[in-house]
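Taking the form predicted alone, here's one chain by itself in structure tokens.
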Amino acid sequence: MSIRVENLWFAYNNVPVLRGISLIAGAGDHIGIVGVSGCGKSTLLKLLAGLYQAQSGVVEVHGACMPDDIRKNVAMVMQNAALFPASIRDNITCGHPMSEESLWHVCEAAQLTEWITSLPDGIDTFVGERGGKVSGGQAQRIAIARAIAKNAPVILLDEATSALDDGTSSAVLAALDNLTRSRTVVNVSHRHETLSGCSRIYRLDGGRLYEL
């Protein structure tokens, strides 16, 4: 199994947020999770990303159970893309060696090539503090390019298109399609309609998962 969650409990200040969650996803499965803001969707994703440690129960991702090992197998794209105060190149590669050919292949897959080639400094353009020199859609596609470059078997999407306008969203959706193809995906959203491409959809309510 690509993802195995069994009887997962998690609490903040002794207040349970996730109550006995169980979830199985095979390789290539696309799972959607819908729920209102504050219901624990992002907490569940952070556990699947290895950013939090399970307080009780099992979280196994691509055979890994320890957070440090889980993080190697996962790429995450969030609603507000987190960019480093560095160049587009460094935001994609995160300082890891990558050939120019591979880098441009990633940019093409993330729908970035046309925009990057229009910039005076190209791929070495500085994105500003917290990505302040690029638009929300451009920042999102840079984050997607970073995830493509990582080549992780599991992709986690946290409201990945909810902050974008319709015109920008189409480019981001095309980039996401390239990112998620043939990978295991968990996509969380507060809007059911954004999960239409998922093979299974669950509702997170009261700390529990219900299949729809």
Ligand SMILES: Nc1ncnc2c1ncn2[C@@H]1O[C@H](COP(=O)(O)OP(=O)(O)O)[C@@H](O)[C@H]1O
Second form
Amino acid sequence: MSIRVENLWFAYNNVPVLRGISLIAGAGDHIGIVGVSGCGKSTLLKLLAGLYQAQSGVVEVHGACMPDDIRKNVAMVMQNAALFPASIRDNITCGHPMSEESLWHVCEAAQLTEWITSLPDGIDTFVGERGGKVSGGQAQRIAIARAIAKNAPVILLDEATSALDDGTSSAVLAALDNLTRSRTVVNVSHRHETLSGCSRIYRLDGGRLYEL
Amino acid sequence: MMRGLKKLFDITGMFRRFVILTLLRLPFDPFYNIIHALFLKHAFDAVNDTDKSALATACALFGVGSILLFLNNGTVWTIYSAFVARWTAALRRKLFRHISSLSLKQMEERTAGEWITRLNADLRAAAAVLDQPIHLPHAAVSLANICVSSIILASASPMMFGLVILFAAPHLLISQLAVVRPMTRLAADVQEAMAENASDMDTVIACADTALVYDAQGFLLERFEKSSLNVMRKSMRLHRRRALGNGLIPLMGISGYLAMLLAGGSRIAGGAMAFGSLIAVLQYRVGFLKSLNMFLNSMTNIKTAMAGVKRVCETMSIVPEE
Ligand SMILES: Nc1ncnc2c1ncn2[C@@H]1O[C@H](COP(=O)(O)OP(=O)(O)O)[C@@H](O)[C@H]1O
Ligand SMILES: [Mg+2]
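Next block: the form predicted in complex with the named molecule, after the form predicted alone:
Next comes the full complex, this chain leading.
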């Protein structure tokens, strides 16, 4: 079992957002969750990522139950890819040691190689925090490269494809494909059509999950 | 420097009011210096002649003159403080309006930390032109006093004036070259380092979730510490320069004083000068040097503030798109 959520409750300041969520995902499953904006999708993902502690119920990810341990098992690509104001290299490695060879391997998988080699400073080019110096699609692919580099068994995607325009989406989709292949994935979106590759889709509504 | 100040007042307006307040403040130092010297001269002459009533008159006139001067000075400074508060608020408002009128694309070209620094630290640094303890009006006031003291000294005793200049000139030269001139550059380095540091601090907070998932907090904190250290190093360079300027004062001051005492003493012994006149000349010298130091300090401070002024003007000169 890759992900096990049982009767999970979560509230912000006593306002419940998730009311008794249960979810099971086996290794390699691709789960989609759809729901209107504000229904609690990002909150659920943060719990699955070990960023929040469940207030009641169980969250188990790849055998880990404590948030600190859960975080080791997941990689996450967020809605508006937040980059560090640092080099592309540092954004991908997050300061962890990594061989030049695997770094380029990661860039290749994230569809970044062509763009990076066209830059005067290459992989050491400085990027702004909100991707100030890069396009949305490039920032997204750097965030995906970061996730690929972590090589975690569970991948969490928060609206990873919702904000893409047609021109850049194919490269991002190819990058996402490389990231998610043969891993357990929870993909969250407010648009049903972006979840077409998922094996199972749920709707989050009123703090509960309904299988579609 | 003048161009930067003009630009700053173009942004804020209120230049006329500033000039009027400075002009009102201008006579204080020369008048005080003259009153002080005249008092010393007449008091010592009276003591010399054992004329009690002349001494009493000198004391009374000095007392009344000082009270009137300080009254004028206090009133002007009070109005000035209120003016500076309004002026700084106007500058902040203009700066904020301008930054918020920029397009998203222009906003995104710089980090949040950079913008926060432009709104806060840069503004504070620029406002220092008018609101730190020694600032632009002080430069004007001390310059006025330097001129008045020089004229009086030169006509009272050209030889003594020559001595004052002889000992003040090296101080002026060294301060100008080693302290005043590099200040803007050193301060600009500090502002830049602060912007980078603010951006690193902002990242630790804004990217907290990403940092947690990717175990990058250590990496981000290390960056923050590095840029904090850089701010400290850059600030230390600036403060060491300022300290150098202050260290020069006693050295030049005491040797000049001794030279004048020796020259004056021999003239008094030769009957060419009254004791009261020597005391008065020494007082004009004190006024001259005090103003020279104040002038150098104001120039150091203004030059430091110019780094902020430049950055504020640069921010204001970004042309909003669309
Ligand atoms: N940090 C927070 N503090 C308080 N309320 C929050 C916080 N984050 C989200 N919420 C609220 O929780 C609800 C779910 O938010 P979120 O999980 O971000 O929804 P979604 O990702 O589905 O759009 C919303 O009503 C939102 O206002
Ligand atoms: Mg969300």
